[in-house]
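One chain is shown next in structure tokens, namely the form predicted on its own.
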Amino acid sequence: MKNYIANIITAFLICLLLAGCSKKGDIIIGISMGPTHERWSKDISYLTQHLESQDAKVIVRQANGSQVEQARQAKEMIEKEKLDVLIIVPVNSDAAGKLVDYAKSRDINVIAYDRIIKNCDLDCYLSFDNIRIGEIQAEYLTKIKPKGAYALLGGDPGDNNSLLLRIGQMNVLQPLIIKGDIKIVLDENVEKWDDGIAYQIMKDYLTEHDAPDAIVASSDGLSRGVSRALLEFGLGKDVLLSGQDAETDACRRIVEGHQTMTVYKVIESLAASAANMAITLANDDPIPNTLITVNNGTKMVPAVLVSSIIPVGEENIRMTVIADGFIDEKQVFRNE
């Protein structure tokens, strides 16, 4: 709890630092949202609230996981709207670089939100510490099951966060693999973070092999598909299973015993920081030099990595996501 409070204070101080900028009139901020599921709808809501509270006009386009549609929508916004700043959550971290450079050619500042955009003149990157999230997932499972067969299901190979999560997971798992305590029996990345593909991968594996002792799934969407396959094989409560995003159905699986943990990310902290950064850029004010930098292949991009991330299991679900009002208790504890 002390770490949680410290993380909130850190995020709050970042927001104060960025919010000190004077505002100009008629600020227009575009949001190009690439992926789609429960978590991202919350990001859009928080981003819009924080931007509009600072008198900015917000234009949102949702690509529903289509790289082609995101490119079309973003180009349309760049050409037809008088944007000061474009916030992009890319479907593909490499392909979105062309959108950034196109926006920059029109004197539009660009923020990469929660997913880095590679090989382009990006202005700023804001995200959670995804390496730490991966470590948290692996730490939680290995404390329960320090020895055994582990399966790894990562996210879309075009999403740089998939790589960062895997780095974090392997930071914890590799020493145990070297010791011979853990054996990796499956290691797959899932296109578009698709739960249907995750289901098929796990179903095919279970058809040919014994069930692993634990499955490190990088997101709650992946855990949804994995859990479905496990239940079909009568293994719902026998295999440890991680996730990320504290989605409603994942929290429900946790209390029902079909998922072991998820990672709760305080999305409003990230959204508030991004909104304040957007206003800073729109005003042509300098980015605070207290930020870290991340290499995107072209430049060292000023970055804010929000540390408001909390492991959630059955033991603390009421004290975290429910106490914060992130999820309605009645949606999780349906039988009470």
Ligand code: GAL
Contents of the next structure:
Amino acid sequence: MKNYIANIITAFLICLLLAGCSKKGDIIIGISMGPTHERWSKDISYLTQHLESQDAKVIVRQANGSQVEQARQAKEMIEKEKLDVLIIVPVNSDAAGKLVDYAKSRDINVIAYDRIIKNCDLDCYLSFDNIRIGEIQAEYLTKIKPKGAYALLGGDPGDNNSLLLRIGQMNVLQPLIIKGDIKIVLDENVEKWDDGIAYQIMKDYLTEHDAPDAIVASSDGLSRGVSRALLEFGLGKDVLLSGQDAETDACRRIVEGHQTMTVYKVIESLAASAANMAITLANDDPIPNTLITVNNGTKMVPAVLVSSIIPVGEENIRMTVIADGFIDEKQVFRNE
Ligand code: GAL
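Okay, that's the form predicted on its own, but what's the structure of the form predicted in complex with beta-D-galactopyranose (GAL)?
The complete assembly is shown below, putting the previous chain first.
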């Protein structure tokens, strides 16, 4: 009996000791941010806020859209900081695979944040349903103009989201194309999601052709460039134009009539889920087995697709992005 009690006490003490060794309190999370548009700085602050509120130390590196710089910064973090988890928003969905494998070889867990990383041993992927976002963009425009000439301006070819968005847009457009109601007059992907390149593509197109009836631009960065070209050709309010991200200037274009819609994604929810996942992985706690999985070419990656995706046009801008405090009212309604 004495032995039995001693064993229980020993087991209890070992548990206490192990609990004491649990990561809580000294967790270090690295964030490798590839792109730079307005939304990503919000993602960084939400992520930091949600991680720090759980006592994690956060190290952020911003690669300004350069894949080479992202690789350099991430390698440096992996080698010099004692990271438990690395959260990556890749510039390029393929190239970043090498970074994931390098981090994993040093026992660091890796999360792909909002852009999947292909062909590597990724621990988790969190994003929105990008196919659905593409569908929402095309649905919004085709409801207003179910017939006509449509131009498609997609995102960076190295970002897997560009492909997913295009799949969603075509889910809606293809039946109308087959019916003969819609004709695609321009179809381009824009390197680095760059508004300057989008501007140039649209300007070149308008120099040679009649204006299309609608332009399905995959992001607000792209619609910024497109809108600039349209205005130069005196077409500001005539052509339907989509976007995504609910960026400040896009919201302003919507109330001024120069952009038809954007897609508001509640990125704070995404950041909160990613922060919780990072803490779970850092503590070596099991991740919920209720997650969906997404094939990244190497494995079925446990994934979370956050469902809050809201189409925003002039009619609901106040009750969505403004009411949520996502965008400052004064910056949108500047003439009131
Ligand atoms: C995509 C993302 C969009 C947009 C774009 C450009 O990956 O899904 O929300 O921000 O990048 O940065």
